[in-house]
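Taking the form predicted alone, here's one chain by itself in C-alpha cells.
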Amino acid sequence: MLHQVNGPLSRELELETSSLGLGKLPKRLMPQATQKLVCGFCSTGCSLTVHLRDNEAVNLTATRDYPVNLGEACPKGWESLTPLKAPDRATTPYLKDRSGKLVPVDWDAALSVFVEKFKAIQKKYGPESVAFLSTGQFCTEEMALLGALAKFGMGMVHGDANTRQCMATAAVAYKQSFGFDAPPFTYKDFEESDVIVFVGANPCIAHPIMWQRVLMNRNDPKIIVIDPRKTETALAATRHYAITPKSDLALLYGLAHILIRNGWINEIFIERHTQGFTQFAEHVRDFTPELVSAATGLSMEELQELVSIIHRGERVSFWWTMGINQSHEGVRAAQAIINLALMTGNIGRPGTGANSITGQCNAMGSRLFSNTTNLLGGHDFLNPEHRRKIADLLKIDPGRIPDKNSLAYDQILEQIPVNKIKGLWVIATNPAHSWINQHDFREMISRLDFLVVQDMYHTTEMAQLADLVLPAAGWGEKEGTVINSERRVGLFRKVAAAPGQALADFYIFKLIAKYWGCEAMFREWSSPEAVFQIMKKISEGTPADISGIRDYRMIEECGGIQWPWTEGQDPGAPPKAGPLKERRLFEDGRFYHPDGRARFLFDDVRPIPEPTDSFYPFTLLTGRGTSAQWHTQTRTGKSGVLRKLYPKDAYVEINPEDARRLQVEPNEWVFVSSLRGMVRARAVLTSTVKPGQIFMAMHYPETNRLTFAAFDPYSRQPSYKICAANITRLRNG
C-alpha cells in the first residue's frame, strides 16, 4: 500500500512539503531585510548576515557583533549562497532502473522503496545487517532524530559519522583524559596567550578566522608550529620545527621528559588534579634528547630550545587539528599535548589549554547528539541507566535502545563483503571521494544489497553509486542549531526555499519514521525546536548541559551560547558580554572523572604503518590546499570566484632537489603512484617540502586512490596524512 505524504504529520511539516513541498518560504519564515545564521562550512562557527530583496537571498557579509568572527569571512564564507543555486541540485528523488540509470521517481515510490528494500535486507540477513553513515554537516536536531529513528525506531545497531575523519581522535582522547569530551577553550585564548604552539595545524588555510584571532593578540606571542612541512601558518611563525613525518609522539614524549629532568613543571596543580602522572614519568625517561633527536629529525639544540620556550610562557596554548588526529597513534598523541597543558599547569586560565580545532561545522554537535559513537547528549550505549534515562525521557521502551555500540566507519565496510551489512544509507557526505583508499572503498560499496544517498546534489560521486537519491535542503535552506570548536550553540536559519521536491534533512527522516510505521514514536519531535527542547532535557546533569539555553530565540540575542549552560544559572543575565560571552573549562581545576583529575595516559610508540622503500621513496603527505576549498568540492566547486582561488588540477608539491634528479619541471604532469594506484597530478616545485616528501591536497578525488588505510586502535580514525609513493614523469604529456 502506497502511503500519501501530504497528510497532517504536522504543521511543520505541511509547510515543508506543502503537497510535496515544491517552492515558496513559510509566512512565519517570509524575509525580512536581513537574517543572521552560523556559516555552515567549518567549525570555527562564523555568523553571516544574509541581505534578502523581494523573497530573494541576495547578497551577505559577515556578522560584526558575533563573538567567534567579529566581522570577518574566508572565502567560503563569502560564496557561501552561490552553492544553492547550482544546476546539479537533486530537485527530485531518484531510482536506479534495470538499466541502472537513475531515473526521477516521486517521494511516495522513493520512500516505499526505501522501505521495502531495507526492511528484507534486516528480514533476510538480521536487524544489523543495515547501517548508516552520516555527517558533521547538518543541524544537531538533524543528528539526534536521525539516530533516535535508525536505533529505536528502524532496529538499526550500527551507524556513524564521518566526523570520525576528523575528530574521533580527539573526543576519544578527551573522553579518556578529562572524563567527557570537553574541549576546554575559547577563542579568546588565541589573543591571550604569551606562547601559542600549533602541531599538526594550519589555521592560516584551515581556519583563517582563527588564525584572525592569533593577530590580534596584543602580547607578542612566540608562535610555535611543529610540522613537517613549511606550511602557511610556519611560514608566519615566530619557530617551526619540520620534525619527520609521524614522528609526532616521540617528540611529545621528548618535550615532557626535558620538562621533568629540568623541574620545569607546576608540582602544585600535579598533586591537586591529576593522576597518574608518576607513572607518566616514568615512560617518558627513555625518550632522551639523543634518541628524540634521531627520531624527528631535529637537533638537540632545537629541542631544549622548544622546550625552554614552553617553560618561560606563563600563558601556553596548545592546538591541534588533523595532523595529530588523522594518525596511526593520534589518540596518544593528542593526549601527550594533554599531557604536557597539565604537568605545566597550562589549563583552565585565560590563554592557556590543550585545545582541538575541530573540522566541521558541526562535529561538536555529531560527537554530543549523533547516536553513533555514545548515545544522545555523551550518554553510554553500555550503561543501564543511562539507556534508563533517555529510554524515560523519550517515553519509549529502554529495549528498543542498543546495549552495545555502533561498528566504527571503517567496521561497518568491512562488514559489507562478509555480508553482515547489506544496506547502506549515507547521508550528507561523500564517502566515495573522502573515505581513504579509494579502490577497496568502491569494491565494497559494490557488493552491497540497496545503497540509498540523501544529498543536495544527485552528482557527487557517492550519488552516482547510489541505487536511490533522496534530494536534501542545504545550508540556507533549513534551521536547526550547530556547536563549533568552542562548544557555542549558533544557529542555522532558512533564508531561501530548496529547489524543487528538495526537504531539510529533518522533514525526510520525519517521513521516513512515518513510512516505516514508527511516526507515534517521534510525535513529540514535531520541529527543530520542538527537538532541541528534548535535547535540552537530556543533556541535563551532564558536563554538556544545555538546559537554561531557553529558545532559538535566546541563542540569537547572546550570539551564541557556550556549553554548559544550566537552568540553575541567572536566565535574567544570558552570556551577552564580558566573561559569559567567553567562557572556559576547568577554571576551578576539577575534571569529569568520578575522583574530579584528569589522567595522564601514554604508550609506546608505534612504527609508521608503511615506510618508504627503493619501490615506493617518497613520503606522501596530504591535507588542505588553500582557504577556498573544503573537502570534496562538493560545494566549493559550484563557485566559479572560488574555483579562481585554487588549481584546478590536482598537483603534488615536490622539492627542487627532487626534482632535478628526476628531470621534472614546473607544472609538467607526473604520474604519483603508490601500492594502492597511480594518478596524474601537476607538479609544484617548492621547498616547503623537504627533499624525500611530496604533498598533495585532500580535495582532489586522486589523492584517497593513493592513500593507505591504517587506523588509530582507540578512535579508529584514518591514518590520511602518511604513505609511501613514488613520482615518475609522464613523458607524453
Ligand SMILES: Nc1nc2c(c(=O)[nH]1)N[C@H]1C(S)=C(S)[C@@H](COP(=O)(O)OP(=O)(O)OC[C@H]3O[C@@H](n4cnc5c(=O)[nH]c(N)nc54)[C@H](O)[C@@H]3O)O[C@H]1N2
The other form holds:
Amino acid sequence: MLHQVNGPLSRELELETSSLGLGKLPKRLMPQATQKLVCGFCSTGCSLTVHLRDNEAVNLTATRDYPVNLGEACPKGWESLTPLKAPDRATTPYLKDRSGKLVPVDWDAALSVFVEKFKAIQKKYGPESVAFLSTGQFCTEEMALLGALAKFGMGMVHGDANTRQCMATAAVAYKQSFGFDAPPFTYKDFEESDVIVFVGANPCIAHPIMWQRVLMNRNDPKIIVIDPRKTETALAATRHYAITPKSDLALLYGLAHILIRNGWINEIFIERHTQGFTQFAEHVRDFTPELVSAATGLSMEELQELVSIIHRGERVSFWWTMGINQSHEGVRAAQAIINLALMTGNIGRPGTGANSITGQCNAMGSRLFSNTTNLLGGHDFLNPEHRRKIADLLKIDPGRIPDKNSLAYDQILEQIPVNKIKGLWVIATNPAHSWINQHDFREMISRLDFLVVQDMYHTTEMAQLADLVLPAAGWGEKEGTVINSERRVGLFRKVAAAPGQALADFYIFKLIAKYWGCEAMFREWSSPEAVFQIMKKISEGTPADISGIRDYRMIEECGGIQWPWTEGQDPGAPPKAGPLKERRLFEDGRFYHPDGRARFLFDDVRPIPEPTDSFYPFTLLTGRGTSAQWHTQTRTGKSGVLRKLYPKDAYVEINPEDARRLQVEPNEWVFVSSLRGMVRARAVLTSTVKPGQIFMAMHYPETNRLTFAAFDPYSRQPSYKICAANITRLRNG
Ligand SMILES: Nc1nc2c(c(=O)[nH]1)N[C@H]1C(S)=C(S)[C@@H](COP(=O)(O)OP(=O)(O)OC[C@H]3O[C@@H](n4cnc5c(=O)[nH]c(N)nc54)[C@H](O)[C@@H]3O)O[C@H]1N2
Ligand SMILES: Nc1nc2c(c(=O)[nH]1)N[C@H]1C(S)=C(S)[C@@H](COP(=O)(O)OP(=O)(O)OC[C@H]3O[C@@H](n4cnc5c(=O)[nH]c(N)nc54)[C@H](O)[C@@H]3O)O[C@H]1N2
Ligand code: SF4
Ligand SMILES: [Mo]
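Can you give me the structure for the form predicted in complex with the named molecule, which would complement the form predicted alone we have just seen?
Up next: the whole complex, starting with the chain shown before.
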C-alpha cells in the first residue's frame, strides 16, 4: 500500500527543495509500506526494514534478503527509531546569548552569524584559522559536499574527522603496505576460514552480527583471541592469549620469527608478490621466543602453540580493531599483522586476509571522500596532477584546492591556544566526551573565538560548549550512501520527517554555500544522488572505482555493492546479481603499488608512553561496554529498552584479587585516578581483567577524564587503550 505524503514530511521537503531551487519531490522519495535501509550505528552495515503506516515509521525488522545480516540485527539496530523521537532533539538552531545561554533562533539568523563570524576570523587570522571536525556517521555524499564546501568553497585547509580516533592507523597501514587504503575482505571470509585470529577486537560486543557470521562457519574453525582481557569473544574462542597490554608488536614479530625459523612461510608468494621480506626477516631475528615471552607474558609453549595453529591452518584470516589501531605504535602493529598474512600466503583466497574491521557505519566513506586526510576519492593533495584532475571534474579553478595536507585532529586542537585556529565547526561527533584527555581538550576549546556544533541533539557535551548549534536530521530522516567494513556501498533512506526545522546535513551544507556566496560552485551538487554521480566520476580509474554502480536503485536491487565496481562490468541480472554479492581483493596477487607488490614494513618496538608506577600502579584499559551502548550515548541513551541492558553508572572492572587487597566490595563506589584527574565509578569485580589491570567503558564521560594523550607517529591516532591509574576507596577518603 502506498501512503500519501503528510504534513510534516512534505513541509520539510518543501523547505529543503524550494529554498534551494531543487524542484519537485522525486517520486522515489514517496513513502512506501516498507523501506529497506542500512543501520546507522556500526560498520557491519546490516539492512533494516522499516514499516510505515500513514507515512509514519511504526516498526522495524531485520532484513532477511540482505547479504550482510541475513535477517539478524543487534539491540541497537532494533531500537534505531527510538532516538529520533527524543525530547532533546534540536528542532531549531540555537545561538549563545550574552549570558552564555543557548537560545532558539531561525535559520536565517543562524547562518548569517555563521558566515559573519567565520569570515571575520579568516580576515583577522588568515583563511587557515577556521577548521572543521566531522564524522564517520553520515552519508558519503554529505562528507563529500562538506569537504568540498569547506576546502574549495570557504578556503579552509584544515579539517579532520572522528575517524582519526578510530581508523587512521588502519588507513595508513594499508596505504603503505598495499599502496591504497583497501581492506581486502568480504564477510564470507568469516565463514570460510579454518583459523580466525582476532587481535584487539571484541566482535561479540562491538560487531555482534559479524560474530554471527563467524558462528555460521561450518569448518569447525579455531578461533584465536589476542586481548589482555578475557572478553566475551575470548570466552567463546578456542584459545585466548591474554598478552600484556601493548605488547602486540613484540608478539607479532615473535610469531614471524618462529614461522621463519621453522620454514613455515610461503616463499613463492613472497617472491612473486612482495618486497622487503629479507630485511623484515633480518629485523625479526632478534625477537626470540625468550624475549617475546618476557614482553608479552605468554609462555614459550603458548607462543609455539599459536604459531602451530597458524601454520596448520589452510585458510587463516587475521582481524583487528581498536586494540591495535589505538596505540602508540598502531601502524607498525597493523603492518605486522599484514606481514604475517603476506608471508604465509594468507591473502586473496577465500577465508584469508589481513582484515581491519571498521567502526562507524560510514568510516569507509569518510576515509575515501571526506576530503580530510586525502583529496576526494583517495587522491593526494600534494600531487598537482590529482589536483588538476579533481578541479577539471568539478569545473573549478585548481588554485582553490589546497596544495598541502590538513593538520591531524590533535594538531588542529593544538593550534587553538597559539591563535592559529580560532573558529571550529564540529559536525556529527561529540569530542567533549570522546576525545582523549578531556581536561586538555576543554582547555583548548575554551580558547576558540567561535564554535559551531551541528548535531541531532542540543544537549550533547559538545553542543553545550557551542556558540551556535545547527539542528541536524539523523539516520532515517535523510538519504544517501554509506560504505561498510567489507567495502559495500549501501543506502540510507528517508523513513521519517526530521523534527521542527532540523535539516539533513546535506541541505545544511547547501544553505551554508548559499550564505557564504559560493553556491555556484555546487550547482551540480543538487541532491545526494546527483553527488553520487559526481563521486562515481571522481572514483573512475582508482582502486575504489564505483563507476559501474548505476544509481541508488541498483544498490537497492543488488543488496549493496562492494567497491570496486567498474563501468562495463556485468552485474548479472538483478535481483540475483550473483557476482556482485561477495568479492574480496587481491585474488590475482597484484597490490596497488606501481610494481604490484605489497611491502613488508617494520620498526623497533617502543616503550609504552605512560608506564605504571607506585602512585598509579594499575593499567587502565578502555573500550566498548555492551552491545546496547553506542559511544557517547547521545542516541542509545534515549532508549528505555537499551538502558535496561547496561549499567546506569560509570563502572570500573577490577580483578577480585586486587579488590580483596584494597578491601573493595562489589558495586561499591570507588575513586579512579590518573595524572589527569579523579572520577567516581562503581566497582565491578571480575576476573576478566588480570590483576594489575582495570577496565572502563568509553560510554561514560568519566573515562576520558583519565586517558593519556599519546599518538601513533604515522597515523596520529590516539592511544586510548592504556594509561596508568589508581583505585582508592571512597569510604576511606
Ligand atoms: N556496541 C557497540 N558497538 C560498537 C561501538 C560502540 O560504541 N558500541 N563502536 C563502533 C566503533 S566506532 C568501533 S571503532 C568498534 C570498536 O570495536 P573493538 O575494537 O572490537 O572494541 P573495543 O572494546 O574498543 O576494543 C577491542 C579490545 O581491544 C582490547 N585491547 C586493549 N588494549 C589492547 C592491546 O594492547 N592489545 C590488544 N591485542 N588488545 C587490546 C580491549 O581489551 C578490547 O577488548 O566498535 C564499533 N561497534
Ligand atoms: N577512552 C576511549 N575513548 C574513545 C574510544 C575508546 O575506545 N576509548 N573510541 C574512540 C572511537 S573508535 C570513536 S569512533 C569515537 C566516537 O566518538 P564520537 O564521534 O564523539 O561519538 P558519538 O557518540 O557517536 O558522536 C556522534 C555525534 O553525532 C550526532 N549525530 C548522529 N547522527 C548524526 C547526523 O546524521 N548528523 C549530525 N549532524 N549529527 C549526528 C550524535 O548525536 C552524536 O552527538 O570515540 C573514541 N573515544
Ligand atoms: S551489528 Fe551494527 S549494523 Fe548490525 S544492527 Fe547492530 S549496530 Fe546495526
Ligand atoms: Mo570507532
